[in-house]
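So this first bit is one chain, no partners, the form predicted on its own, shown in structure tokens.
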Amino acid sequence: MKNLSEIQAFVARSVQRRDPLPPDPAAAREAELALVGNARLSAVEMLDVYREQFFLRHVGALREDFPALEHMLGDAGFDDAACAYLAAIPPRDFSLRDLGARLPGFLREAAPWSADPRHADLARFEWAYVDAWDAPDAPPLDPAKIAAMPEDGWARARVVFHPSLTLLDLCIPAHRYRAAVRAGEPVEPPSLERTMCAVYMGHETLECAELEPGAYALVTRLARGVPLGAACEEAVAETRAEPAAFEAEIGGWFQGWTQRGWVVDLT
């Protein structure tokens, strides 16, 4: 190797392995072009420890980030998922914070994984705790907005919500699977059920509340940016549901989402 990159490259390339080099011929040619070794170990001995500690911290880091996942597939399935993840979508960042953002999606698209859907939902339901975890805090509503509202300003208006807030529509009651692992109860993996939900910081703890589907349908439109009157309209068509009956449901919706902290400004 004749330059500092190609080593580099060299070195990328050999840690993000999930075999051991040492068996490997041409990764022990490579290693003592590239490394010196020591009296105790060869130069690639010496790189398979880094490969083997790569691999540690990281799907170490994956395990925590997906306590559920890890149960339903079992240690050696998770140890697959996560290793073939970590090859496909080398990390590139020093902090693990981001490690696991992409896992979802690749579980969605890579096979084995692809071919069950439970797998990238419930990869999506963790990650939305730790996005929650992290995000920005905000003051709860100012109960002066909603008195200072006009009765003809409400169909124009536009709900904020908390930056933590995360909607999900999955194929499978994650949250109820991940509480039981996270209690350590026997649990079998859950079974298809379409379940719409949030994930929140609450006013102490992480928290998870599942959604009806009218509710469902016009909280994530107010969170796209879509006014008040309209949202209502597109829900109500959405789910085809009567539209009296829709509106007699809506100010228990605002109380329950004001009192969990979601909404924090009318604009």
Partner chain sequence: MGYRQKHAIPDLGVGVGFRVPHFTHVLGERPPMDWFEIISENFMVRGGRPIANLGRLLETYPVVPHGVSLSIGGTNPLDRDYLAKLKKLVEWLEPPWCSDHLCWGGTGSVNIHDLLPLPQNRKVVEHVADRVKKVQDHLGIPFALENVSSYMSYRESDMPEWELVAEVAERADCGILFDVNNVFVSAHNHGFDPNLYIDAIPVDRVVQIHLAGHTDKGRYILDTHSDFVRDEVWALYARAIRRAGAVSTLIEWDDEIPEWDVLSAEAAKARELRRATLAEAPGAEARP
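May I ask for the structure of the form predicted in complex with the partner chain now, the form predicted on its own having been displayed?
Here we give the lone chain, stripped of any partners or molecules.
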């Protein structure tokens, strides 16, 4: 092997192999074509140092971002899922920060993890934390904007939410599970239970808030840019709520969202 890109392609291919290279005679022969061993390590053992580091680094980074998923799958189970993910979707981004971005989708599609919807949903929930951590900043809503809104303007108003906010409709109470795992409490993986929640950047820390179905139906529409009036109608229809009762809740919900810093603008 003489050409630099050929050598690099060979090394890159080798370090992504999950099993140790030295026991494989073909790998040992191939390593000799590119590398020179010494008194300490043979050519293939040198390559294997980088292979081992590849998995320690990437599986380790995924472990950090998905602690509850690791708890659910167990140590070896998480290793299997992470290695299968890395094989299916090799890391491409310059930063390890983005490594887990496609893990939820992978777990939804790939057997055996796809058989249990809790895996993908838990990963989706945990990824929201990664995303919220470095989301762009936005100053809170200027109260003058609320005061200046004419009474008949509300129906056409659109709400702009903080960029860190992720709204999630999950098949498990992932927030309670993750909190228990992170606190080191003994906890069993959660049973199926539809849970709607929001992950967002609080004052200094990442936060999660559970949402009741009506509030969730409304906030997801507003977050998509649907004007307040239409969003309320759609949310009422979807949740089959009594319109007057629904309308009575809106003020309280809105106040809660504003207090948490979710609402950054009205347009």
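For clarity, a rigid core is taken as the largest C-alpha set superposing within 1.5 Å between two forms. Numbering follows the first chain given and starts at 1. Predicted model only: the values in this text are computed from it and were never measured.
When the rigid core is held fixed, the Cα atom of A9 travels 2 angstroms or more between these two forms. Core-superposed comparison between these two forms: the Cα of R40 travels 2 Å or more.
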